[in-house]
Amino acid sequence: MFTPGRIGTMKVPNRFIRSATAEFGANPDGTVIDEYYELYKDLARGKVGLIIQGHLYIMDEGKAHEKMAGIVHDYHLKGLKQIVSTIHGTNSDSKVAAQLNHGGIHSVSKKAPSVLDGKEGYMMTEDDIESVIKSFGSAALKAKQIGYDAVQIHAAHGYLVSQFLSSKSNQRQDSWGGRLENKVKLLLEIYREIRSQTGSNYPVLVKINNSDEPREGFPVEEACKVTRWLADAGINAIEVSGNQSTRTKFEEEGYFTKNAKRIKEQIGDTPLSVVGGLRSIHTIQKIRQDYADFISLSRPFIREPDLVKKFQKGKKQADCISCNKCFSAPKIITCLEKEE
């Protein structure tokens, strides 16, 4: 776990990834607040190998929730660039990736239907879809230009790209729906657009559900096929995640690992990371030795941003108890249990 790894052209100092975690700390206009810098400085000082920043909306219509940061307008970029500089300014060699996202039906923007507003979804037009694809590419280019080491496409957790992959939410009868080859087209077109904007050597990652259980709209068999196609297309790494609605209290360690192993069998040498309830160094090392190239953690790094260093010094178990109080922090995501 403490040896360097490689994702495309990016050398990562160890095998720990901070999985993108929504910070809930942006201003209403999508600019980051000052607390972002300390949050990411702490992660870098803690020797996290690759830090994936919480999702950034790639167009105003795709803002997934309030207090979400954006990577759309020029005024968004100054704060994002400072986050990159803050991480690179430590002596940790930590790398940082921007996670790019569109909220789809979960968007809180007044320009898009939103479940939160009690609206119903509408079928996107070809122009709508093309605009989304271009916006992902534009955001990726901005990320590269301001210094991010990589970008990650968010294709999980029921947001727009995930919605297209799921037969439960994608009821289209045209070339963007129906057969899996059609449902995956949005994701593949986004990847190709990002690649065309950023070049062949810039690392591009994807985060994808291992399945859509318990909703069953995207079974693991389809996840295996989609990730195989992504690997064939040249994606640089795949992070396996899943729906979090039923994953609150600590029940089992590594609840996505079984399906992640099946996915790894399909993608060959393409690096794979898995997230989801991992807490003990024993389990982490076993998964790493068995099949995973990297291991992703989210909530444990909220409580202990220096957890990598602690593991290296002999700590056996993360302190996180999966209570999810961190998502209720008043200003920016913080472990509230630790403060009690």
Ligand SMILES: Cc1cc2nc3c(=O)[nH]c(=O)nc-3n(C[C@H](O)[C@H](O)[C@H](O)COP(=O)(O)O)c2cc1C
The other form holds:
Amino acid sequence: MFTPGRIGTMKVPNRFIRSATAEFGANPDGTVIDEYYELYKDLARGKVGLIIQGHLYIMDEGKAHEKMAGIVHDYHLKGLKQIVSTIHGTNSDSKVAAQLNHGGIHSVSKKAPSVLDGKEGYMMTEDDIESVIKSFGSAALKAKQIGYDAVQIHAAHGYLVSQFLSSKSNQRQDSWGGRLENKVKLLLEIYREIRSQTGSNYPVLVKINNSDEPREGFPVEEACKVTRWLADAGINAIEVSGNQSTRTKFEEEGYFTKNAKRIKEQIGDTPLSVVGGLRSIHTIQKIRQDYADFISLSRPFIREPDLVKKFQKGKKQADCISCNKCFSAPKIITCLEKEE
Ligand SMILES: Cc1cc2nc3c(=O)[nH]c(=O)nc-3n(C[C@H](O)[C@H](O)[C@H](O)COP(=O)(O)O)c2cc1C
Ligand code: SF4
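Please could you give me the other form, the form predicted together with this ligand, since above is the form predicted on its own?
Okay, now the whole complex, with that chain kicking things off.
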């Protein structure tokens, strides 16, 4: 876990990834507040190999929740640039990626585009879809220009891209719905647009559900095919997650690890990371030795931004108890359990 790894052209100093974690602290216009810099300084000081910042909306209509930061307008960029320079200035080895997202039906906007033809949102037209694809591309270019080492497409957790992937939400009758080749088209076109905007050497990652269980609109067999196509298309890393990603109760550490292994079998040398309920260095090492190139954690780094250093010094188990109280932090994401 403590040796360097590669994601495309990017050298990551160790195998720990901080999975994207929304900070819930942005201003109403999507700009970040000063507390973001301290949060990211702590993670860089803690020697996290790759820090994936909380999801950023790529067009105003795609803002997924209040206090989410954006990467749309020029006024968004100053604060984001300062996050990047804070991380690089604190630890020149740590890498930072921008996670790009569109909330789809979960967007705050009343104009939320949707894949659904019916009650919620409105059915996206071809022009809407084209504009989403282009917006992912221009957001990625902005991210590259302000110094992010990589971008990650958010294709998990029920937001727009995963809404297209699941037949439970995607009931379109046109070339964007139905067969898997149609459902995946949005994701592949977003990837190609980002690639054409940022060039062949810029690291592009994707976070994707291992399946949409228990909904059965995107079974693991489909996740295996989609990730294989992404790997063939040149994606630089795949981070495997799933629905109900922030579980509070789980019998087994690492609730997506079995399906992540099936995915790894499909994608060959393309680096894979897995996230979800991993807490002990024993399990982390085991999965790493078995098949995973990287291991991703979210909540444990809220509680202990210096967890990598602690693991390296012999700590066995993260302190995070997966209670999810951090979602109620008043100003910016913090571990409320720790403060009690
Ligand atoms: C407060 C909070 C915010 C999150 N925000 C994001 C996000 O912006 N993007 C994302 O892909 N996942 C997000 N997640 C999910 C995490 O990245 C991760 O997939 C999930 O928490 C499971 O990992 P863990 O058990 O290590 O926390 C968030 C999780 C938490 C707790
Ligand atoms: S509030 Fe609970 S889930 Fe959140 S970081 Fe703290 S212990 Fe973990």
